[in-house]
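Single chain ahead, by itself, as structure tokens, in the form predicted on its own.
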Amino acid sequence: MNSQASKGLVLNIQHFCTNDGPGIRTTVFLKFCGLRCKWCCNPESIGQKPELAYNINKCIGKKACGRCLQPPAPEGAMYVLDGSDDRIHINWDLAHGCGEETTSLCPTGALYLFGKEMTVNDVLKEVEQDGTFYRESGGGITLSGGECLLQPDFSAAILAEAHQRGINTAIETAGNVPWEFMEKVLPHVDTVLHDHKLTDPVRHKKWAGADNKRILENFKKAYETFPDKTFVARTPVIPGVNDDEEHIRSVLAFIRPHKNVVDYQLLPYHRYGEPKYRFLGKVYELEDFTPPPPEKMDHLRAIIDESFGRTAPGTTG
């Protein structure tokens, strides 16, 4: 089979990204994830199949349209509340099987799908539009998700072909995959951005949906098996969950013996993905959480800088 024609499920392709690896990058978000992080900002990336989404603010109502109330949508999947403003509501238990046949009937785009099938060539055709920026900034393509390593054949094919075309490659991964998936993809990766969400396995399972035993085993094995790759550890900092010195120092103790782990980055919690939960008929569980204060982030980053022997701004070393 021609690897360039192999197919996978892509959520989105985002251009001009500056936080997903070195330089200016094009980030390709793949669908499917094995974790269930309560703070996830991409809930639409979790499922293994295309998912129906609905933005009620774009709906023009039954009287002006009403097309989604007819087949092929399952009976009762879409309905209008008595005494409401005429806009459509969704019975998510019935509507999850709705596909393009249903969403294509919506003239305003209120109904749409998260996820579409693409080939390697489809992906790289769009990625190469940004080739000039890669050459000038040292950027390239980053595969993210979801968990890109849960589509290992597709990811490996994209990255191998990107290398053939002279494009720098990176992935973002949480590492909760079979080792053979990592072993298949990492030979084609220049930079591995990998999450250390929580150190304690019980708390990791509580907040991320699985313990971290396999994750830590995978990362340690990856550091040792691929000494020529550049690894960057990261933690999404969630107030009251993992914003403590103990976690930061535990991660540092894990990564610092490995010289190919060149940095440890902290990503402050944000709520940018919250509206997407409503579009999917899901509940956002951290509605009472707020971003960590800047002074907290500064303190934790100072611990990392000290560990890496970096001098804080405004001081001399």
Second form
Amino acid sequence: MNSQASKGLVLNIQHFCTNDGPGIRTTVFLKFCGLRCKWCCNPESIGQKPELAYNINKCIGKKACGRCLQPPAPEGAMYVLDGSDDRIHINWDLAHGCGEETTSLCPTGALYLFGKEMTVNDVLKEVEQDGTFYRESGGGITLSGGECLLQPDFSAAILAEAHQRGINTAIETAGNVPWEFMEKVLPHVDTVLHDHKLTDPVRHKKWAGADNKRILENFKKAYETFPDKTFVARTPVIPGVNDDEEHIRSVLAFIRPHKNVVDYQLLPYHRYGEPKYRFLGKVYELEDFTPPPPEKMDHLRAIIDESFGRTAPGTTG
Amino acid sequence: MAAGMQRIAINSGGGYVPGLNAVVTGAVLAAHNLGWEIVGIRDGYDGLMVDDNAPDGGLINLSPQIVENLGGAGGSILGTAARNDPFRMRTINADNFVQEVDRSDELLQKIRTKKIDAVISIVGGSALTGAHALSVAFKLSRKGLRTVCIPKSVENDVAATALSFGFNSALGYTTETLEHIRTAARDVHRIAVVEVLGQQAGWLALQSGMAVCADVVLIPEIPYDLRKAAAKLREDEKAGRRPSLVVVAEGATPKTGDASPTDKSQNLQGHGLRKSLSPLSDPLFGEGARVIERSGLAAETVALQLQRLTDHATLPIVLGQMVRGGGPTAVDRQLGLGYGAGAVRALENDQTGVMVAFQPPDLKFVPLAETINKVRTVPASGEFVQIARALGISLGD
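Could I see the form predicted together with its partner chain next, after the form predicted on its own?
Up next: the whole complex, starting with the chain shown before.
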């Protein structure tokens, strides 16, 4: 294992996941993403470096502490408002780039960093705790993000090691990476969960930050290059953005010629990630969006079921 | 006297407020009288930075003839950029990755290339509300840009000034609408719960609520107990006054009796690696955080609870962003013209890195460092609150 592969930036390790591939799985979230989907529920995963976050509920205030109001914290980055509440506030424009030198000032964990460097062994040690569940349920490890393929050496090393230890592997990817990254990781993957967010490249750029030309090229090439892998297409269904039949049918037209794409799952929009935007000083742009109604999801899933030759609605995902 | 000042620019960052053109008009007329050229930068700094949006170079040549009829009109000739930031501009790199890049040096170079000697920026409210424009101006000023800021806010929450541009117009529109709503609600025997803007500062809710003698006004500065508000409504009813209007600022919160977060976190020692990796693994992460999940939530929450407590049908209504539209009131026209002309006077007097502030009866120039990281909130025992109580308005406390 080379040094580049041995360490990576991990955001979180989540146990007992049931929607990230077959069986009960442990999902490892890696940092860094090349898209900016407006509905992103993991905004803490986007940056390439550890990111400052702040939970005011854990702050004990200037009188009791106040350590972050002094250097090495940047001037003006932290402040206290007039009034009886002396807890710290963050000026996110001036706090940009704050790292461990700042968060280490905070004794209560109100200031913290999203993202921690880990080794492959660190990750596998945590993942293997759930080995019994994998064997019983047919589960395993799933790499997610962010975009796990943006740490290709680290991802490939984790997945190769997991295979060595007899653990089933999956990844969740949006595919906006150079083909070489995908080519490096996919040999070690059993199941590829991949996103088709929008069909039209201009609209894809508007809602996800970059167009989907390379994404579609990558997926097509992946289907053909790795015929023994299992692919599952997925779409996060965002009301008024991609909840139309046209998008669903165009994705079906793209995937159905490839027999190794075994399913197409729809993930209804949710707002669980919204509070995290506040903790990161970011703005949640879809302020007034609401989840799609179940009837709409059933209707769209019925189209998929029909295409896959399934009769009962709601069996896809 | 400003040496060598020949050409200045004006732009607007942060959210929209009614009648921004009045500020532009004030600056243009004052600059013209000094013999200076003045140009408008479209959409914050996007006019200079985003080529796709700038077929005319992103700059508008402004003259007294062009602004002649702008003062009373709604809309903004400049446009605005609510969230764009030259220090973190979203860019697609050669690998088709989206990334945020510091392009402030490029911006300053473009300003020099366009022979712009100074920039007047109309900026939004507090850093807390996500209005970055003031902090961006502060950072550009620290990098050497000659700049003067003008405060605008429909919430009147910018520190160091008694009155931000746009507040009076929003207050007028809100008051007029509340009056309509109250009449309709009273006629159909319902209590309208109207949510107005105000995340940290309750000026708009309090002053509009006072203006129409609302039954209850809930503001962020005074945590509320709806049982007390409901008791007041029942008393009013017994006295023969049918309750019909509750005004709630979007950032108003109920009183809570939470234990200290540090006590709770001590129960989480066992989470080890997961907790060290991400606070999201902490089951108490974010508990009790005050997050405005979406517009209308405050009205819905209060309406539902009041209905339970009073057995009166309630009607949640959200004014929200609507009050940002339209033209300026007479007060805002004068204030806008004054702020625009005042900013030019600041530059004429070699002032830079300052905000023009209305501190009655004067316009003063306040260093930007004294305006950032502050919010102008309603003093909980101040004159406005006392007047509201004297009018019989419940503040839910």
